[in-house]
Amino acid sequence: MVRLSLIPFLALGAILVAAAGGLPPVGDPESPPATHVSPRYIMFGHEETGAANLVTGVLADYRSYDTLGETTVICVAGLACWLILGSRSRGDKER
């Protein structure tokens, strides 16, 4: 039974390894993000966002919905852990 449950994990691992083979090398100056997105952020970032820092401008203005989503997921996970651990400690006191 345990061996049968390893099959989906091995299949997923094979898919991830095959997909990773299609990624550009790290630091490749000819990759699409380096040739299209990064130059725009660098050239127009300060005037479009008004941020004093380029990283702050990218995170707060260009990718704000993505950053908000990541923050929401982390907060929900923390709240779930707090509720689970809190219910266990209350359950021990009642017994």
The other form holds:
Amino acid sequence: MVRLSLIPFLALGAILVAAAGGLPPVGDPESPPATHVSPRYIMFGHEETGAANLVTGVLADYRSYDTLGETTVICVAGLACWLILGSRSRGDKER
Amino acid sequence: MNFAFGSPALDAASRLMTPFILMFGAYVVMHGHDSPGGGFQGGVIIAACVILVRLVRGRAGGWNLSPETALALTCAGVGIFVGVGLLGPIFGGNFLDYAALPLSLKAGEVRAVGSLAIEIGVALTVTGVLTLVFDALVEARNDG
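Moving on from the form predicted alone, kindly provide the form predicted in complex with its partner chain as a structure.
Okay, now the whole complex, with that chain kicking things off.
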């Protein structure tokens, strides 16, 4: 069973390695992520968000909806940890 | 945690360090706008302080959060985030649009205040969750 599972594992690895060749080089100014919204963030980020730290400006302002999702995920994950790991000590009969 | 690693030396060292760790955590949360930092990082630092006190003095020690309080903090953090977001539509903007807040400041500064509010919410959530996970792991170990 372990050997069988190696086959999809290696196939997936081969696909990933082959696809990595198509990635743009690091720091390429013409790559898709560097041409869409990044120039606006870099040029107007400080005056629009009032944040000297661009990372916070993007995370907490431009993409705060994304950060709201992250916070909710962390909240739910912590809740799940507490409910699952702590169920024994709270004396829950059903598991 | 039913037992503590407490000894006079550890106790004195943790009492010495605790206020500075808390202060640094608050600094990282509030200064995230101008230097590396933010709600996630600051929340982790504050949670590390809570866990340090738990390790040294046990659950009974001092101002420790109970898991239920940590749970309430976690949910309150998300609530602050959503609440600040909802202030936007109330004052005639978009959801999470801090520029709509009725503060007599420059546009960028208003947004900075809004961001600070949600960073505090994020920090509360992260602190609560990490405390909760630590407590859950300790309880599971004690009883299993």
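Positions refer to the first chain, counted from 1. These numbers come from a predicted model, not from an experiment. In this text, rigid core is short for the largest set of C-alphas that superpose within 1.5 Å between two forms.
Chemist: Do residue 53 and residue 16 share a rigid part between these two forms (two-part split, each C-alpha placed by better superposition fit)?
Modeler: Residue 53, residue 16: different rigid bodies.
Chemist: Which angle, in degrees, describes the smaller rigid part turning against the larger between these two forms?
Modeler: Smaller part versus larger part, rotation angle: 26 degrees.
Chemist: Please state the CA displacement of residue 21 between these two forms in angstrom, with both forms fitted on the core.
Modeler: Its C-alpha moves by 8.7 Å once the cores are overlaid.
Chemist: With the two forms matched on the core, what distance in Å separates the two CA positions of residue 32 between these two forms?
Modeler: In the core superposition between these two forms, the C-alpha of residue 32 moves 2.9 Å.
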